[in-house]
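Heads up, the chain below is alone and in the form predicted on its own; it's given as structure tokens.
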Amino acid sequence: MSNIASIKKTKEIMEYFNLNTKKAFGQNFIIDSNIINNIVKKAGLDKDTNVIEIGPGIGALSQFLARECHQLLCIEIDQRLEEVLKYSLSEFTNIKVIFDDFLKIDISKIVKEYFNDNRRLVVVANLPYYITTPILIKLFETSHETKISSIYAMMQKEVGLRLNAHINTKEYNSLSILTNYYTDTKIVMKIPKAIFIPQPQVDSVVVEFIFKNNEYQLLDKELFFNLIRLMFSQRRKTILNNLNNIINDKEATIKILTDLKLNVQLRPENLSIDNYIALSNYLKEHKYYD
């Protein structure tokens, strides 16, 4: 089959199957083959690479992935697309499609079932805007079990900027730190909104996530992530005020920050991931958290 990623072919498929995009699933189909080809190149795929695609839609990106990789596993929530994907991907023997909600499946179990080899495993996806963050968090938190080496994800530009944000910027938040804990991250492509049907209201970016070997000496991961979430919940306040909301003892809070050589007037976006790890470990060691 010719490339799906064109306005003519996409409309032809949608008309043939009487298909309308579902806003509830955040469906925006790509109609530019050059963009897709560039995404696949950025992912560095070869026949020794397995790929997971989340939300294949009508198969535009899937075609390019299947041509380059060893094996492709697509996970799609929209049951209406079963016949569409059978049609659009019929030429390929290295694709398996699962119709389920990615956020509900046991991704570690599925990876063990479908990829029982030692090939590099990569996620490539055009993520629905409304669930980009929970999908990424699930991939981050299961990365130890799944052994996924990297993610190449298209997403709303604003979300991409937050994920890739640096200390002392307005975009820097708890999600930036969470992402930095698990991965080395960078924006590798800017995507104009005109390459989608239907056209969204905002531009997109493709973000590269390369998983790190765990290099941080963290005593309590749950405490660490709760801490950064609470510290950024009122980002306009100082770290003294925000930490005191957790400790409920101003003198003790000042001592903690002084011991860690942190200026009490700093704000949450002024602390690096190493600062937050040191703070988290201090709270754990001194039994401020059980």
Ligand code: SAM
The other form holds:
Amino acid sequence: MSNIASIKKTKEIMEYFNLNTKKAFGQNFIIDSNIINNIVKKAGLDKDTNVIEIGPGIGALSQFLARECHQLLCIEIDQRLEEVLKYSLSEFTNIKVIFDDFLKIDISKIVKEYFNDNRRLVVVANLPYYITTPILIKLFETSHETKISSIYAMMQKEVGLRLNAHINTKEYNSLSILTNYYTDTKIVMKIPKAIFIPQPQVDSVVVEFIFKNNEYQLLDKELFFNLIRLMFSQRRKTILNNLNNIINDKEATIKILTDLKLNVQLRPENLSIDNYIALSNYLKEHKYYD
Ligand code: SAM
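Compare with the form predicted on its own: the form predicted in complex with S-adenosylmethionine (SAM):
The complete assembly is shown below, putting the previous chain first.
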């Protein structure tokens, strides 16, 4: 089939299947083949790379991915798209589509079942914007099992900026730290809203996430993630206030921060990932958290 990513072809397929886009599933289909080509190039695909695509829609991106990669596994929530994808991707023998909610499936098990070779595994997706963060968190947290090496994900511009935010900026938050813990990230493309049907309200970006061989010496991951979430839950307050909400002893809290050479007047956005790791390890070592 010719490229699905054009206004003409997309409309033709949607009319043929009497399909309307579902807002509840974050459906904005790409209609620009050049943009897709660039995304696929950024992902550096070849026949030694397997790919997972979350949300194939009517197959515009999937078609380009399948042409370049070894095996493509798509996970799509919308059952209505089953007959559409069967038609639009019929020429490919290297695609499998699972119809399920990505947030509910056991992705580690599926990866083990489907990709039983040692090829590089990457995720490429135009994400449903309403669940961008939970999808990324799931990919991060299962990465030690799935061995995914990188993610190329299209998302709302503001979310992309937050994920890439630097210390001491207003965008820097617990998600920036979480992302930085697992991956090296970079915004690799800016995407105008005009290249989608229907057109979303906001511009998008493509973010590259390359998983790190984790070098951080973290004693308790759960404590660390709870800590950053709690510290940023009141980002205008000082770290003294926020930490004291966890410790419930002001003198002890001052001692912890002083021992770590952290000024009590700092705000959560003034602490680096290394500062949070040191703080988390201190709480673990001094048995503030079991
Ligand atoms: N890849 C297509 C494209 O670029 O034209 C469609 C992208 S559209 C922004 C997001 C896709 O994710 C839709 O097909 C939608 O049905 C699917 N989706 C939404 N929620 C999902 C979920 N929880 N699990 C899997 N797919 C989901």
